[in-house]
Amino acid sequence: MEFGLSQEQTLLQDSVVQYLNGAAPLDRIKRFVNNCEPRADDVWSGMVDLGIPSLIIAEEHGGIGCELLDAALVAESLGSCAAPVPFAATAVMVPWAIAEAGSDEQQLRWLPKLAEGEVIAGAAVTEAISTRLDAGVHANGDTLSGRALFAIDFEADVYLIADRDLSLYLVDADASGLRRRPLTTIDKTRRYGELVFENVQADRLPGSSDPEVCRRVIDAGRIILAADTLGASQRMLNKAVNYSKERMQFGRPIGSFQAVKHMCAEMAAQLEPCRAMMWYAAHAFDARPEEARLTICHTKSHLSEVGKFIARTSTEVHGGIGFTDELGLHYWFKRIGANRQLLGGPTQLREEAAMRQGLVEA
């Protein structure tokens, strides 16, 4: 059996690189950074006009009614132009909670929203996985109360929050007693941040009272880390065979020295196996849930690794000029930084799919 990519799939991710390569291109990257932007505007105009917000919507709402695979794809080609948009949580796992789990009216609401790119939402369930001494949000009836970190696209126009239950509300980003703080992180390109509830109004998603639904949004979220984690690991790569080749020492380039050789291919040997490892673990969370969650955990938690590894041995074959601003090396290396620890960091993901296998107690 061949598991591969069909020639729509392929389109999809050509396209997206082609538009991101001339729309984000590093100097747009900086301008971002530089300038503290909250959003890309000019850059997330072009991805609603590729249809990208409605990927994973149902055609009923508005979207295109394609699979996570396929918004795996997407994720992988913006990890690799280090695209400084929102995709993670208004794309894929707000959208998803809500087809899934969210009322008709809630639906009717927010999916034609999202899937048009009129609404950026947001996502705060890093307590539904591991919660500080002083974080965790709380309900009581229709109100939220407490702290969350970490919410993901976080310059949203509504939230989809996940209580100490592992309920799901959503909640307007304009509410009346939420306080929105921003979070300096090592990657810029994207913007995280803090949530403070104090008594706000919330509309809960009736269906998320299983908190499998939750635990289904984090599985999600984390296979879009994984794959943006992918994307980035090959730009980084690419660059470093690249200028191996036209870097010049002592009359040749470096590339032909073995010890740059056995730098480049080890990268490659690590990453090329995560590819298929990243297919089947999104195409397992719509054909085969059953097996989804143990695949996931192992390839965002082995994806965070060789990404690692990649980061720091690409740098290495740029030599000094690899720290520069200039090069913007960084922006890959930190963003392959940020997914490694969000939603779950290798250890806690290796324990989960632990317990999962019945290694060890829960």
Second form
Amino acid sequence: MEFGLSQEQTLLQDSVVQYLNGAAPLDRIKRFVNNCEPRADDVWSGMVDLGIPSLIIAEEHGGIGCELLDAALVAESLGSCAAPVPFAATAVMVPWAIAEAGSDEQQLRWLPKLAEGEVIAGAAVTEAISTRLDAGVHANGDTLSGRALFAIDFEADVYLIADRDLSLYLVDADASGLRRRPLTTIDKTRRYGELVFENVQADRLPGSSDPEVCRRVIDAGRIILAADTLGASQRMLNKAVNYSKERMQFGRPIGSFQAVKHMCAEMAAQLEPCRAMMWYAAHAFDARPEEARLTICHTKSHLSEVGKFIARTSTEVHGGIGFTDELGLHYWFKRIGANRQLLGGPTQLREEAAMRQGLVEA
Amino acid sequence: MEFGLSQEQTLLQDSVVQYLNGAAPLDRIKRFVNNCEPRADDVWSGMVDLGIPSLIIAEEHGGIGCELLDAALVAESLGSCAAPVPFAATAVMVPWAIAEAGSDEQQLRWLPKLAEGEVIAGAAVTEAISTRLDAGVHANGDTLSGRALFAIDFEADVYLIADRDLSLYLVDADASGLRRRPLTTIDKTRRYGELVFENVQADRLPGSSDPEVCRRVIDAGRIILAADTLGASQRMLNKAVNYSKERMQFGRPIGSFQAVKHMCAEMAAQLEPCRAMMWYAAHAFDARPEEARLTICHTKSHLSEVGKFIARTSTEVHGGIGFTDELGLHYWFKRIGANRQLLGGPTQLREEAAMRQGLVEA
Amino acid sequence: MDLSYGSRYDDFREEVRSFIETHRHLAAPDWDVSDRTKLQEWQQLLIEQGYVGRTIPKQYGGYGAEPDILEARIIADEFARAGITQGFSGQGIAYLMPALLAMGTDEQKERFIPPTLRAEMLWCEGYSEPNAGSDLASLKTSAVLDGDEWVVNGQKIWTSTAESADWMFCLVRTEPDAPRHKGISFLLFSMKSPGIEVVPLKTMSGTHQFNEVFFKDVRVPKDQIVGQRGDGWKVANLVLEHEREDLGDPNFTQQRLNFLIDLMKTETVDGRRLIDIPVYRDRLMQFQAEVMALRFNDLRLLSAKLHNKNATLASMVMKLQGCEVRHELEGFAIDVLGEHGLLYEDAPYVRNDGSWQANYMFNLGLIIGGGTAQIQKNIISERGLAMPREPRPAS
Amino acid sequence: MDLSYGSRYDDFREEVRSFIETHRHLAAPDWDVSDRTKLQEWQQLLIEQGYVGRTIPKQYGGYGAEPDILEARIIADEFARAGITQGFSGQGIAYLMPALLAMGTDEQKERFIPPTLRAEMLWCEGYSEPNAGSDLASLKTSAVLDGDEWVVNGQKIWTSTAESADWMFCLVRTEPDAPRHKGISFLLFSMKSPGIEVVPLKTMSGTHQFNEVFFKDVRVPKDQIVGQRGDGWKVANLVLEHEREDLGDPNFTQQRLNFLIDLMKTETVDGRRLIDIPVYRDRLMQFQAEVMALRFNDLRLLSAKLHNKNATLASMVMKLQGCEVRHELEGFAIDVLGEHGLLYEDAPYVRNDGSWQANYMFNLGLIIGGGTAQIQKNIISERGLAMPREPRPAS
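Could you output the structure for the form predicted in complex with its partner chain, given that the previous block was the form predicted on its own?
Following is the full complex, with the preceding chain placed first.
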């Protein structure tokens, strides 16, 4: 029995953080944001060197064959660094979907390229969770029409699309009839967008007629977002603690005031148990599928609440400087905010958790 | 324009508190509780001398003819002293109902006696709000059957009963077919009970065929409970502040620790605005009936939340001693807890507030 | 209890309303100082009408009316109701003028109040410094007397409108050897003085609402000091009181709440109106109750002022509670909007111009600025509840 | 990650289960010490089986097994699952014995451990005093050496089981002139010693779970001290660590949550099941998530112990978070029960024996006791986050 990270897993996290500290420090993030760069290719190429896009892809397709937990641990590191790279879709949701429900041909065509990081894949599954503004995609044979909102890893070469029946399709970014429109959000360290389909030829994943596949893709995406929030929250807590030790007011470090100490203690007390929760939920995805949906719903909703508290409280501990663009603390603040809303907010997730246990009347 | 208390109103509050400090100090409350006294006649008689039961009864019936706000101010004082006397039903809900919906004969028969404090009236209207355990009273002509739970001012001579259609009735405590059963609750400073009716002869208030009368009786009861919570919460805050100035730990008064100071500041910050809110809602009952239901729902639900926070936080500031029976802080803690649950808890009240504004789909 | 204002005031309200009806096309928004002429014309009209500078003596260019709290409230209410600006109300008018009236010399009043009132002299406030935030009294910007002039060196931060202001009122340390609070003076100087550099300070919400201001040997005539040397802290506190009252205004929060209710009645998820989702509705009602408590508290404060009643604690808690509710409310709106709550700036489908996100951040700034929530709680516990101060640390 | 215990442990679990199945009729509840014989027989059986005193050396009457964290957890889990008590586990066994093993003399171990283990010697803990709560190190109960005996005077409070205990382990001040923490010693003495008076202390929930204990010239043999004079604080901290870990146990909270779910599935309001009220369901799910986080954290701690990994912060937060969730959960249950949530003690219609109300209060006591939430936050910030201590006040 061992419920904790292996040395390899800890090393993986450290190597990602170390790489990003060098390749994507605050200045690089700012440039990415301020210049509205679609992709930070320099940062991405190092991620490829580390094997990140190949993490959960099977060895036979040129991947490493890790489990979802490893991907979640990487997501935690990305969140910790507010990394301006795609990940949730291109490295997790899409390869998992293709491996699970794609034909041999689809697997051979896409997985090696995804593993190499040559191809970046976005995912548009928002409407499989809930629909706003009459968005949604419907299929007519292998032809898609409609609109998909909040595609993740939007600056991509290929997209995974869910239609109204939760079937999954692959669509080339330059497919005829597809219009792409970026959506500006508060979180500018990652790219989001809208996809408009007018009779677009799509490549259906044959194994996706069971809607459970789409739901599992969403589960995977959710735990990745939750892990990202864990990493970003931990970083915001660390920054608050460090700042409080340096910042002097009234002739003493503000971290020696009980009010500030207790704010930091409350952040730690709320955040620390989330770590084990994230491990368990991500591990359950592969190892205990019967527990996965419930634990993942709870992990994402709970981390969303804790993250919101920490984003606010860390900014408060920083005082005025935390409110400036210059310090850049807000990149983490907004990243946590974005993770909260994407792929189901807390209220939605709690209702799904209740459903999963049969606590909601049909 | 004057939104505040008149000198008379402040005097009224002071005189009640002063009287109760003398007549019902902690020892007297403890005796009342520990001996399970049904009524504290000694305390009540002084209340009668002060004219409390006659407060909202018209002068023509021997009352003082004040508005509901004055009664709410008295309730605040009672809450402040955790007074072991009946009030909400006998001095407010019942006389108001009789005055509003009673026949001349009913008014003449009951109001003077209520004003004199000779007769104590209870009120059982819980099931007009919501029904649990299949409780509820139905009328067959002037005969009542069924069960009413959580009668307020239970140790009474006469009861005001709402049936399922929200018609109101008066029933003598010793009416044939009526069984009374006390209900032990956490709040032992007041008495609650169950009334079981088997074909009990009742005296219908003719004006109560409009269910709005019953709803107004509930409104009145709710603001009284909210005011009681305001008084009890203020007292718990004061006790916490005073204790924190006296209690020494680590060589200094605990009230000089920022954590304790901020706990007290948060209590004050939440409680203080409730004062104006309670004034407005109680005043609206008489002066701005179109605003009354909404403001009263919000006042009771909001004060329930604030009161819960203060009950807990004040106890925490007191540390171990606050947890003892001896100190008696818990009488206020429990009184606030009881006010919260009676005549509609916060969730119920918020839904009613939404309904009142047409925000709930039919 | 008497919630009516009485017939005299009802008449006055009618008068204000009809003025607004007739003149609203002339209104200049107070946040746009680019068209100074329009601003000043509108300002002038309002001064003549007595809706700006109502109680400022005629000799200083005001309307010279007796202070009347209800008249003031009626004017404010009616302009707010009409959704137009009640003249220009920059920091000079709102904060400096009361301080000048209380502590300025006759000369200073004559020189500064009339053009300030007419929006010919726009002001910014130089208080916070990078190392003097919560601990404002530790400020280090220095002013040294050199002949007939103060020579100012140092830096201010969080200076809103510094880029457009003509003048600054500024806290500087003039007595470095005096105890902290007694070494500070209150200077007035032109922003065109040589040696001043204004650098925009971008905030997390992406806007430039603040600046840093750097002083290098800025020379200020000796008589441009308000009060005596070392009186600066006293003058500043006159200003700060007015400022804190402005933060967390529940009437503005009520407006946002109303917008949100409208939004929740129209916006849908899975074909269901947001207002029909019980969990959201319950939370919405919770906010409505909290805002209601603050609005009635505000009414109580108005009445207390009117009748010279004490309501210290009720007034002290307004900033803390008001800013907290405002921040939380905006965050809740983002939640109910789901993914759409993330949209910002020029995004298609963005709701209410992205104001939910912008205000969620800006209001967090309010919690921090003008005395952080922690400082507010210190003040409430010490001045409101008479709790002991923290013991002075052994050095 | 490996969540399985492995086949050896699966076998062990089977063994424990089958023992429980066969012997559960003999179980004596550990909170009822009135039938000592039954208690001791059950205890003896469990010692022989190795389910009590498993790792205590044979020479002290234990089972003498090597420490095995998973075995210990399996035993605890299985007894909890079966709803019977895992032998008597009073303060002597849970807290004193580890301290004695670490710091007692051989003589003390031989004398005290065997009867303690067999539940023949029941202990209570004398730590808190009326004026030494959060600031435990300021305790004043004194012990003065008079010949071969300590003479103890003073008072303890919050002493649970003092009325039934045979012995007390007690913190006393023996070196009044030493610095606070260094002047304390750890004494053991019989509760039958002349000069001890036990007075029941009733709490807000109406039960007598605690006592005050008064000492008047209580004479204690000199050698009944654990460690050296002045070592008391060190010994006490060994005990306190064990205590804090016990508070806020999420597995117990999970049980309460399950009761609540059952209740909400059966109880109705206006004919609607409570679970079908979306606002309640949402809140319930929030609790489920919070308890889940704490349960997984607990699993992490188990694994960390097993593999000697560091998880200090994860362990530090358990009391604070665990007690908070427990208190709030019970309060929520009261809410969903409406007026029925008020019922208590012998009331008709009372739900779950009034335990929601009783625990709501008792759990508030847990937030206060064993180190208040404020003290916990100090510890987390200073020891967990390495934040600076408050400066020492100038005297």
